[in-house]
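Presented as structure tokens, the chain that follows is alone, the form predicted alone.
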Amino acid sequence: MDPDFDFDFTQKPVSTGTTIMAVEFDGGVVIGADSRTSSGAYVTNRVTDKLTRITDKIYCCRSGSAADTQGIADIVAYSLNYHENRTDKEALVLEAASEFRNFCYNYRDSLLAGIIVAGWDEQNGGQVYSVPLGGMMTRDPCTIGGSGSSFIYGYVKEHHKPNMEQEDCVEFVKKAVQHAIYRDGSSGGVVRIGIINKDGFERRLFYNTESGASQISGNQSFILEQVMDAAN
């Protein structure tokens, strides 16, 4: 047993140590982010949800502390909140963003933050912001962000197409998470995706089996066989 293996894994931060991503596609943006948050060497929860949602079409990627994100998210949230109630007109995903960059930014020093923000709006369509650690904010077709993020960068350079169809974008997303996720001891879980359109948002959830079903042993887990007695 290595004697300096700490196993008290209370006393560490928790941390999305992470992989996320972000696409701009023809008519709006997909998102994607791996599923596991740890305490050090600790897996503390295999199924977060790290795409939380700001307002109906704008929703963000979490990746640093798990408390410093959430917290930053809920702040933006109401915000906007209150901002759509009193103007009665949906936020714009640059504002949503300029938010978490004054958030990132003023508190540079405290926070462990890395957000992405991708949303929907009227006047500017589908659009995706980057807000790494120190709140710099730029404006990217295509923006990865989180441990996992340094291994799929040639992947990504090398699959990214500017103006992708809707479908080619979430298989794209899927397939860099799923290879982060085979290499980054950080990330782990399944692939969520959320597509973000004039529409709304639609989730998707990816297993990280061959074929993205939910499958153990080759048979279907229990929570595909509940779905679909529940259809029938």
The other form holds:
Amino acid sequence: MDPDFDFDFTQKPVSTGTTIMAVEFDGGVVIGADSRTSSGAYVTNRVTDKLTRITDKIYCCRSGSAADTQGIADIVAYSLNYHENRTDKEALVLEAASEFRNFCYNYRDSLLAGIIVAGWDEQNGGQVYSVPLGGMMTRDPCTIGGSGSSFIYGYVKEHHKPNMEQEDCVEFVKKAVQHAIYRDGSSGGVVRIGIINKDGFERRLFYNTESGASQISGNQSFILEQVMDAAN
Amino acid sequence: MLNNYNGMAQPLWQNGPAPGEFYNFTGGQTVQKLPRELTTAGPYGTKRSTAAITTGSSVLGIRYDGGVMLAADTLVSYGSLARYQNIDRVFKINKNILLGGSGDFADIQSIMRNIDQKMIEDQCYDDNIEMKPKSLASWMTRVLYNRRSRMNPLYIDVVVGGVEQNGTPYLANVDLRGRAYEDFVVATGFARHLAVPLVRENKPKDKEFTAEEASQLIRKCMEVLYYRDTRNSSTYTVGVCTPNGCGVEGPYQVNENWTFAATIKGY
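Return the form predicted in complex with its partner chain of this protein as a structure block, the form predicted alone having already been given.
Full assembly next; the chain just shown is listed first.
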């Protein structure tokens, strides 16, 4: 019984088979993700936003179970918002990453969550932290995650250089996610990019087609005009 | 029931172990009753998993006349994927103790946080007394044994090394079941099979290693482990602890030799 053609997608857990990525540059970070959420073989959301706001200058990229990662992200965002109100200071990226790690580690047997935390703070500038399954945490200048990441380890190793310029980083992340989407069935849709620096968060969207809009306009029939005329 | 030897077996003595049953050593304090969500198998419940996910490979420790040396490569793997290639797995605990961690790396980070808290407590006493390596090893056996007795182990295998108050070097290995072992050479993982016999063969009788001999052996063992362990990388760090100080050096590269491959043809 081929599980992909069961059509039992009502019973399969919703997961973000995904490609996510984050890169540090001098002055900030660039984060990127695809936009597909799948339930087995069915695409439940083709325009998902996997770049989730934690605070104004800290975002996270989510992979694994959609429910688990959304739940944790909500809790961490709430907690940091309270912390910022109490201390009257912007939260540190390390603080957000630690909260994610504590959750993912303490409930590791019940969760399926692979998270990349990235942002900018005054103390340490742009930082990227990786919190994979199991709940360890490590800082990385460039990190990838999700099922699609397997296909781009080679690409990333070849093309990543430390301390690239912001626009070079954006191009690098966009191309890498596109490559992953090309080969990974669980990744697809558009490439969402986010740039975080001292001025805040800027969103960009890249299509995998020419314009992103539908190419065929009007009601184009498949029946050739000649045949129509002959019939008449 | 763990084994179905005799479903009607009586305990061997009052409150004692019954054949085929899981015996509660903690006597009185039963295993915490876990919520149903954590003990029901999927798809909507979860299976209790003790699997290691992100793992570190071998750690090697060698005792010599002036102290101890601990070496570990800088790789944390995700199954067969060499995921994080620049991670320090040898930690300086305080000026007398080094700890090398292998096994599940999230559990290593967790136990390190506990140990760091202990060291900060020590500093707060402000009496210039620091924890001794044997004490830390003893504490680790207690923690790990208790976790395994509750069927919730920390999936780690650690090497504790350092120098005692009177200057004698100390080296021990504690594993996920709380089993401790002290010797002039200890190792975890593959190194236990490949490096320990190598070091033992080179040990001069009735004499400790010199610093040069120990360094040579570490270099040789790291080279062998890189050739023969699929979950090893070629960069490693070395922690050195002597009565004069303690620190982690590196990362160093393995000196690999592949030139003889040209002489092999066919099968």
